[in-house]
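Okay, so here's just one chain, in structure tokens, the form predicted alone.
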Amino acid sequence: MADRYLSFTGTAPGRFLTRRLGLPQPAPLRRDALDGGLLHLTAGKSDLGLAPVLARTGLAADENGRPAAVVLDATGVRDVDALAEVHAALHPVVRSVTTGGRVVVLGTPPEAADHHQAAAQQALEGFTRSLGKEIGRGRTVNLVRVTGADAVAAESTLRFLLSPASAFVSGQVIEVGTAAGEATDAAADGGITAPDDWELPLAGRTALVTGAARGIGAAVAETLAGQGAQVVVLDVPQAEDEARRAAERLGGTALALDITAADAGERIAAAVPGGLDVLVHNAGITRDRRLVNMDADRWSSVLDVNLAGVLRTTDALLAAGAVNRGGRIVATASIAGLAGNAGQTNYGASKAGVVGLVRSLAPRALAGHGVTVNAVAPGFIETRMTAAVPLLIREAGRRMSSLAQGGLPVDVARTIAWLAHPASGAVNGQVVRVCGQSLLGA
């Protein structure tokens, strides 16, 4: 469904009225290309070696004082005095960032052994999230914490955050290099390798997407296929015809299967004898009711599809060696699992469970199988499901974010594609919100 408010605010009367009434003034997001160059700044002393990586992003150095992207290397900030350099670097340039532009701050994780460094680096998180909420005009702000790794390990993440693919990702803190205490060499086992072709990074790889016949799942399958993957479109038997049409359009194959079946993992493994390089757990359902009105069937059906099915199939596929070394597992959580939502105790529980799965399994899957495990947590995404939401609730969902609009299925799909990238082996155990920095649970 079209966002008529967004269209209205793009007109002269709309700009005048919304400004007078103090209403949100969302800017259309740049999902095609960024308009301008790249400005590279530094706060503190850094030896990250960032310049060669930034040169490969395709963004030329800013020459006209109107950057499309600003990267601030603050990995060398170790005390409160050095935080003044963060202010000094960004204060003069924030206003000049083009509409729909990007600001990326690079930091390091807080160190338990150095409370001054820990305070300064944690301050960057509050700074980044706050700047994301005030910067406006469709611009995004994110923090990347580089852990025990050089800039090359962060290249896929920087390319993503400095591209149109991250249009609906803002206010996020992404850790690159280790996960849940694992050593950097374990991350290397996950395959931090540059592809032969950054435009087709998944060429020669097999990806399976559950719940892929429609909605977000269909967008994920299309995006992965567009990056070269051979895609298996999995959906329930009732959606078999849609799944087959989608697979034919993408040059992939369809698999009609209920993910809650006890033998789902074994049947998936049999359908991909060469193994999977990318496994995307997207299938999910809602059965909303307040807890006092929720019967046991509504509870169990949502938990079985959204969480138990994910656990069972993941365990079975890893045990069978059906996810190839260097593979990627990406699950779909939700901001409802992070912030809660009235009428969705079952859904919120299931999606919070996905977060727990990711955080626990990620280091073990990497160490034992060379496979990374991450999740995306979508916010308000424009789908047929949200189009059916009552008008006032739908408008609140759209406006209650820093970007003041809903996202599109392609925003989730592109985020998943980054996590599925062969050069994203240093990104593990992360839960990335695709929500335009929703104010819920922020």
Ligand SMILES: NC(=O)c1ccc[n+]([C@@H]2O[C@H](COP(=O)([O-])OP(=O)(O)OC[C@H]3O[C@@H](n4cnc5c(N)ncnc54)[C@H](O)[C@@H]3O)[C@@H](O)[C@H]2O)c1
Second form
Amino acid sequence: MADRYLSFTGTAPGRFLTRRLGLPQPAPLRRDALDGGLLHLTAGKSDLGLAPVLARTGLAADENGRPAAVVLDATGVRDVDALAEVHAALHPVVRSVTTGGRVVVLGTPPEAADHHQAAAQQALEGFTRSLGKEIGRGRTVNLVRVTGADAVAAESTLRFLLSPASAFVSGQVIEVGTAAGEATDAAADGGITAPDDWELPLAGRTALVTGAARGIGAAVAETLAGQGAQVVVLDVPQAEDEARRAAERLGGTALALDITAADAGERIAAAVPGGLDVLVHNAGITRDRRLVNMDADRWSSVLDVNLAGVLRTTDALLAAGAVNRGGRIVATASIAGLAGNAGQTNYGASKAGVVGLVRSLAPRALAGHGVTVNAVAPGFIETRMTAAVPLLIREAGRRMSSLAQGGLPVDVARTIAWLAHPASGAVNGQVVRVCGQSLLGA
Ligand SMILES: NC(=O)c1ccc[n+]([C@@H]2O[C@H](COP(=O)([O-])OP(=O)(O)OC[C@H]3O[C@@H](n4cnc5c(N)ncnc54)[C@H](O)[C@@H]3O)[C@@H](O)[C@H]2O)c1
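Alt. form predicted together with the named molecule, vs. the form predicted alone above:
Every component of the complex follows; first up is the chain already shown.
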């Protein structure tokens, strides 16, 4: 369903009218290329060694005072006084960041510090989220917390956040650890396996995406295949033809399987004899009703597909050793699981459960199997599912975010691809919203 309001506000009369009426002014997002260079700023005394990592991103240094990407290294902010340097660094440049540009603030985990440093580092979160809400023009603002002086561990994350791939990710706080437990057989640094080719990082890897016959899952399969992965397109037997066509297009294979089957994990393992490098739990359903009207079937079908199926297959695959070392598991939550949503007690419960699963399993899966476990939490994404939502609720879903528009399946897919990246071994246990900084539960 086309977003006519977004098209209208892109015209001169549309811009004039919506400004006069004080209506949201969404800017078309830059999903192809950023329009300008990189500006590297520092607040406090940093030991991060960020410059070589930023140089490798290939972004040219900003030369005309119109940066498309601004990185503020605030890892050296150790007290409230030093926050003045954050203001001093960004205040003069924020207006000149190009439309669809990126601001990334780097900090450290507040828990690890004394209470003065913790206060200053936590302040960066409120700062980042507030700037995201006011910056406008399709620009995004995110905070990356790094552990130790290890900019290399954050390289894949910085590349993602400073690229068009993160167009719909804003107002997020992402923690990057040190990837202890990761297999480090190839070119490795701090447990991070850097790919030979940043354009085809998944070459030689096998990725399985559940619910991939259509919608977001189809976009995920396409994106992962585009990055070199051999994809397995899994969907229910009723969608087998669609799944097979999608797999053929991508040079992959289809697997007709209901993820709630008791032996789903075993059947997946049998279908990928070489093991999986990337497992994306994307299959999901909604059966909306308010709790007073919700029968037990609506409740259990949603819990079964969205949560129990994910738990069962993950357990079975890990137990069978069918997820290779250095592997990536990415599950799909939802902002409804973080904020709650009327009419979705079943769905909200299932997606919150996914968050619980990810946070608990992540450290153990990394230590025991060398596998990371993360989640994406999409907000309003333009799919068949959201096209069926009544007009007014659909409009509210689209506009009630900092970017004032819905995301596209490719936005979720590219976020999953970053988490699935061989160099993302230090990103673990994270729940990253792909929601344009939706006001729901933010
Ligand atoms: N569209 C959004 O705005 C949005 C927002 C937040 C979260 N999500 C989540 O993203 C995921 C994909 O959503 P979508 O909008 O593309 O949905 P969709 O309905 O278009 O696609 C879901 C796919 O999953 C498959 N599927 C359903 N049950 C299955 C089962 N038991 N076994 C195997 N496959 C099964 C379906 O056949 C379908 O192909 C879901 O987990 C959904 O909850 C979507």
